[in-house]
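Just one chain is shown here, as structure tokens, and it is the form predicted on its own.
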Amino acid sequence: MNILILGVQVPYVRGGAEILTQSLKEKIQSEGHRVDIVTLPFRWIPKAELIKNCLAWRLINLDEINGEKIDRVIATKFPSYLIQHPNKVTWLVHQFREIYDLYNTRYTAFHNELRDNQVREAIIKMDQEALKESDPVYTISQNVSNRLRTYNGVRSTPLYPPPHMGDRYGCDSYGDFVLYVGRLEGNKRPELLVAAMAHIPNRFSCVMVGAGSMRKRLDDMAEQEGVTSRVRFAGEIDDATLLDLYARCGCVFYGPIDEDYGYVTVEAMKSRKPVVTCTDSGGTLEFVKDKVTGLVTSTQPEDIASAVTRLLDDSAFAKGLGEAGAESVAGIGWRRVLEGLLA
């Protein structure tokens, strides 16, 4: 088959969605199909640009390229699924959450005002129409499927994407530091771990992997909390360095707000490390079961600190949870994904 994967990217930003589309391309190629990725840039400031983004995808014709029929398109995140094609499959990373579950909260620029409501209503209407055209609709997690059903009345099937480093994850030891991996942005809530470090014994430290707009604020916060010497910002690192940190850390903290899926959770578990997450962290809770594969806590710094300290203090306990976590994600692989998307 001739297949096109549809991606959406904010220029200069690379995250889980970009990893997913590249990994999917490689796996489809390994099945003997001809495949490529079609990407359009995404911008939403001013807010009316969202409508233009939607129309751009709606107006593209990918039925054929240079006289060759395109047998299937696989849409991923908003608004790529607005494309019209006779054989469109959606594997939804997420919609534009700022007008759905994050609407009128501190995590969005969209609030209950006339212009915002007009844009919101227009996008919801387009989503409803476009998703009905897709057969079938898959998502990357049960959490994303739940949102689709709640806000759009669309039923879908979760297909969990495997982390992109395959079988390279491993465990060397249960060290004296907690690892954070993710963008340093508000919805990922890295500040929760920095605040918690003030309540974690001085013999323990944390390593924070990732970059983002909150870096300066986190530096200032670490200084104010008196934990600068125990919080190391590693920035963006290569795969080998990340694998090494996973292999040596005592546990992983990942506490975003209502996460779609969270590669970090699965990567940590494949590294046999327990995960500390929060009660409102969404997709992570599909894998982190309290005192089974990790620890689930409130967002209070003292509670997060207590959970992290317990794991760093007791390597046998951490190992037990890590082993259970590894077993729970052992079945996440590409075979089921490909069977769904290529059927």
Second form
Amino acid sequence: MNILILGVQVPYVRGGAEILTQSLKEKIQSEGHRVDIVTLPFRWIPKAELIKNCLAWRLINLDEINGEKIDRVIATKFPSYLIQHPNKVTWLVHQFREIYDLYNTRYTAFHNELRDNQVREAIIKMDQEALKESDPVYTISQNVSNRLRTYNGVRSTPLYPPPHMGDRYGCDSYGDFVLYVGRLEGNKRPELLVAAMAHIPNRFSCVMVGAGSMRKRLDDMAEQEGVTSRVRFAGEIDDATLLDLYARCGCVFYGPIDEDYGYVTVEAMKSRKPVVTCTDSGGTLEFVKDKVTGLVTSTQPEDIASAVTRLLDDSAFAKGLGEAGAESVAGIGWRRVLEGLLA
Amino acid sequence: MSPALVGGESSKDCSHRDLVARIAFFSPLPPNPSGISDYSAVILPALAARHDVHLYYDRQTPPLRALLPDLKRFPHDEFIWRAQQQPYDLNVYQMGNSLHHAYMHPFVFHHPGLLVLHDLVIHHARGHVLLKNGRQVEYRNELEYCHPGLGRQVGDILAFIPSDFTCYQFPMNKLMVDCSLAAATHTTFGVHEVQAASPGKPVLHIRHPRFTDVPLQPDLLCRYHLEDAWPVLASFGFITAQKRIEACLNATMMLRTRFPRIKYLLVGGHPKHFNPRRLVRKLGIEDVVTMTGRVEEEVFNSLYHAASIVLNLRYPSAREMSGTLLRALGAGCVTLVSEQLHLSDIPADIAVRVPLFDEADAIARIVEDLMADEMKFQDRRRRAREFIENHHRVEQSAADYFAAIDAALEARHRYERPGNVPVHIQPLSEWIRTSLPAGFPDGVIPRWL
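We have the form predicted on its own; now please give the form predicted in complex with its partner chain.
Time for the whole complex; same chain goes first.
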């Protein structure tokens, strides 16, 4: 088949969605199909740009290119699924959450103003109409499917994307540090771990992997909490170093607010490491079952500290949860994804 | 006819009265301190008995769980996606001149519905919402739309030199009315005013429902030192300067010689910027005046029965039908009100008028006259009760609501947003059109916008 994967590009930003589309392309190619990725830049400020971005996708015709029929398009992020195509499949990474679950919170620029509400309503209408044209609709997690059902009344099926390093994850030991992996941004809440470190015994430390706009604030916070010597900011690192950290850490902390899916959780589990997460962390809770594959706590620093300390203190306990986690994500692989998207 | 309207026959064949509409009802409910909260708690069960009513409240102030437990209720931010999935036939907005109603402003403009104007003046609330966000231009444009020829200049002045009194002179309700299917008020004066400003718009009179009368809790007399008091003057509700508290206190001081056991009871909280205690001290009537502060609704309603005369004055006013006035009359209180046109639905022999000038003297004189003839006094009490019983029963109010809802539903088919509304109120499609490159064909803008 001639297949196009539709993505959305925020120039200079590369994250999970970009990794996902690239991995998907490679896997589809390996199945013998002809495949390419089509992206359009995405701007959401000023807000009129958002609607224009949507119109742009609506105006593109990818039924055929240079006389060659495009047999299927696979849309991923908002607003790529607005494209019109006779064989459109959506594998939804997430909607434009600023107007859905994040609306009127500190994580969005959309509040209860007339213009914001008009844009919000237009996007909800677009999502409903465009996703109806898609057959079928898949998502990357149950959490994303739940939101689609709640906000748009659209039914969908989760297809969990496997992490991009495939079967390279492994476990060497259960060390004396807790690992954080993720962008240092508000919605990922890295500050929860820094605050928790003040309540974690001095013999334990943490390594924070990732970059972002909160770095300076986290530095200051670590200093205020008196934990600078035990919090190491590793920045952006290569795959081999990340695999090594996963393999050696005692546990992983991942406590974003209502995460869509969270590769980190699955990567940690594939590395046989227990995950500490929070009760409001969304997609991570599809995998982290309290005292089964990890520990689920409130967002209070003391509670997070208590969970992390317990795992770092008791490597046998950590290993037990880690093994169970590995078993629970063993079925996450490309086979099921491709069966769904190429059916 | 909307698919949500059910009843077996089309609107052409039968009255809307046979139909059940899906209604999104925007209002605060207790414990939100807006006076309209209590009102909605009274009228909602009657409306829900006929229509499928969903309450949309400000997420910041959710209603008490125990209140109206069968009522479906949602925070306001859920309206858009809920309405997308299952459209409502009609939005009903309970609009007042306080920030407790500000959460519904964007919806009024974007989802035309039945606008129930509790206050004819909504300038203070709307102006605050716009100006606090630095939207001076939009404020001026809205004022100009509402008050053509004057609004822009008034807006220029008020944006930088706030004047509470001037705001009362420019009600600023026309834009909301014109963006609605129909409007309603609780006074015939209000109906005429709104109709005059927005000719052709259906504007209906809805009788304000009475509140449940609560008998006097005997311990309250002791709690507020009223056992031997006579007469007991009282004012109810949030204490503001507009309620002429200063005049009432002066009148109380004048009456003290004639009535040595007189008490003046102030039931309700007060804002930081207006504390009557200073004036009470200045007048030397600390032993005569009791301020209860904010009290529970049960106590609030019960205390009407402790009052001989209720002083329910307002000036300037938002030209509202006062809930505390109806409570007072319903409890059989002899009640004094400011002489204002918007209260003309209540005859002068039911609520005694106080002229706007020399109020303190007038109050003192009226109280003396009233107290001079016990039989006449008791007769006034009886007539006040009867008036409320005859004109403000909940079922009467509900009947008016049903007629207003019918009128608004009828108006859906002929509603057109005025073309001259300020730019920031225009539909999204207009906004997008202006931001597209020149020559961009209109046809590509989807109907979604």
